[in-house]
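Below, in structure tokens: the form predicted on its own, a single chain.
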Amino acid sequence: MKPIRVLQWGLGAMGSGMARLMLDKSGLQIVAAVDSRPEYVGKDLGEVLGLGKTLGVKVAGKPEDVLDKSKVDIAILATTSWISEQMPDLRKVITAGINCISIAEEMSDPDAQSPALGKELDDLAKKHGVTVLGTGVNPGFVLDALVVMLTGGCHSVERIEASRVNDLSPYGPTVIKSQGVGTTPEAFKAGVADGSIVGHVGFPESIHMISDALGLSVDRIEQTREPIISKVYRETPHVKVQPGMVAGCAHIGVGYRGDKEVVRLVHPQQIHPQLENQDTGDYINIFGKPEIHMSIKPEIAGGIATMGVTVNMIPHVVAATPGMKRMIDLPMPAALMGESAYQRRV
């Protein structure tokens, strides 16, 4: 089997984790890496990953130095959450004739909020004969693709309610800050108003994807973000939360068809939820014929699953027809434990 040659672009927590995972997968070969951090540029990827051995892949600081379709089949972008910020890099990859997977949350369904950019990506990918996918654990899996798959046996679906209750404690300062953890309730409200506190990124994308897959005709999406006020002291390496301060963000997204609510997604995120007897978990409730109620406890591990979904989708993307794709446009993900049918198609 000819290996799929991969460029890993971005070597932060997610990017480096995906790189380590790819090294354990038969049929995948990391042939290039890109990162903007000066302390990484020029070093062997094995050294940057802390493997104690060299891999023969030098980390490039300029993507132009490694974007060669004769040497790279697919690029994995792990650099930002926002499609507008990633567009220059996406254009470089696509015009180089290289397939691409992005873990930017807004890339999971660009038409949800940026239809003009989504069309540009689709047109550009078709012109250059490549496939582009946005994915991750959420959006991209738990609160959209998995929801859609669970409706596969339904005769009808009236409405959907799904929630993901997770622990923010393992995350770094950027995520902690974006959720308002450690602020006062007043500062949280101000942060939501000025956009510095965003809560979960991806509800419009997930709701649009579910609606499009099922034909629910959602025509309006509303979101609310409320502070989770701690009653106890909580602490992580990046933040200390006194009682009365904000421990997390309860974010809700609702999709309507006219005046009827058809999709409700709930995502309360906080540090150390167990300190107030809150279990983590993923819950999907489909109301229709038949009703389906799924519960996964504890939550599907966010960072680990983002790495897994992304790496496991590589053969699907390389084998797909050209264009901008969503998870509902491609075969279901499956763990790459050996040579899969999709790898044999490449």
Given for the second form:
Amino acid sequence: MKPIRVLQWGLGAMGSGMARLMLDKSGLQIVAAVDSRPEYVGKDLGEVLGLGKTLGVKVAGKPEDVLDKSKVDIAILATTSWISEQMPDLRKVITAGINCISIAEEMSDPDAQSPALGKELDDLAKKHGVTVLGTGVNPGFVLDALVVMLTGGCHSVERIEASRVNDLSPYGPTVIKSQGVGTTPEAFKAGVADGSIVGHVGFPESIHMISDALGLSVDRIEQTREPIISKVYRETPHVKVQPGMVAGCAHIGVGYRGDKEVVRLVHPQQIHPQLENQDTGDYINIFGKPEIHMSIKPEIAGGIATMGVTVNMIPHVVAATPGMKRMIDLPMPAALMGESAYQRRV
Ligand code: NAD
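Swap state to the form predicted together with nicotinamide-adenine-dinucleotide (NAD) from the form predicted on its own:
Next comes the full complex, this chain leading.
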């Protein structure tokens, strides 16, 4: 079996984890890496990953130096959350004739919020004969692909309610800030109003995917973000939260068909939820025939699963027809443990 040759673009928390994971997969070979951090450029990838050995792959600062379709089958982009910010890089990958997976949250279903950019990506990918996928743990897996899969045996679905209750403590300052952790309730409100506190990125994408997969005809999506106010002192290396201050963000997205609520996604995220006896978990409730209630405790680990689902989708993307794809457009993901049926199709 010929290994799939991968370019890892973005070597931060997710990209470096995916690179380490791919080194363990016999069907995948990292042949190139890109990151704009000056301290990485020109170094061997093994050194950047802290492996204590070299891999013979130098980190490029300029993607143009490595975007060669005779050497690279697929690029994995782990750089940003926003499509508009990633578009220049996506255009470079696609026009070079290279397949692409992005973990930018908005890329999980570009049509949800940026249909013009989604169409441009689809047209460009078809023109150059490549496939582009947006994925990750959420959006991309827990609150959309898994929900859709669970309805697979249903005769009918009236309404879906799913929630992901997780712990923000392991995350760095960017996430802590974007969730409003450590602010006062008043500053949280102001941050939501001015867009500096965003909560979760991905509800429009997840709801759009679920609606489209099932034909639920959602025509309106509303979102609310409320502060989770702590009753106790909480602390991480990046933030201290006194009682009365904000420990996290309770973000809800609701999809309506006319006046009827059909999809409700709930994502309360806070540091150290256990200090107020809050269990973490992923819960999917499908109201229909039959009624289904799935509960995963604790929640599927976000970072690990983002790396996993992205790497596991690589053979699907390489084997797919050209165009912009979502998780609902490709075969189901499975852990790549050896010579899998999926990989044999490539
Ligand atoms: P990070 O900040 O740790 O790493 C980003 C890396 O990309 C950095 O090394 C940075 O130097 C590099 N970079 C940024 N822009 C670049 C560019 N244009 N060219 C080259 N290098 C560039 O972030 P992370 O934790 O690895 O996450 C990456 C993104 O993926 C974030 O926006 C995050 O929100 C998103 N994400 C999505 C999911 C999901 O479920 N869909 C899950 C995890 C992370």
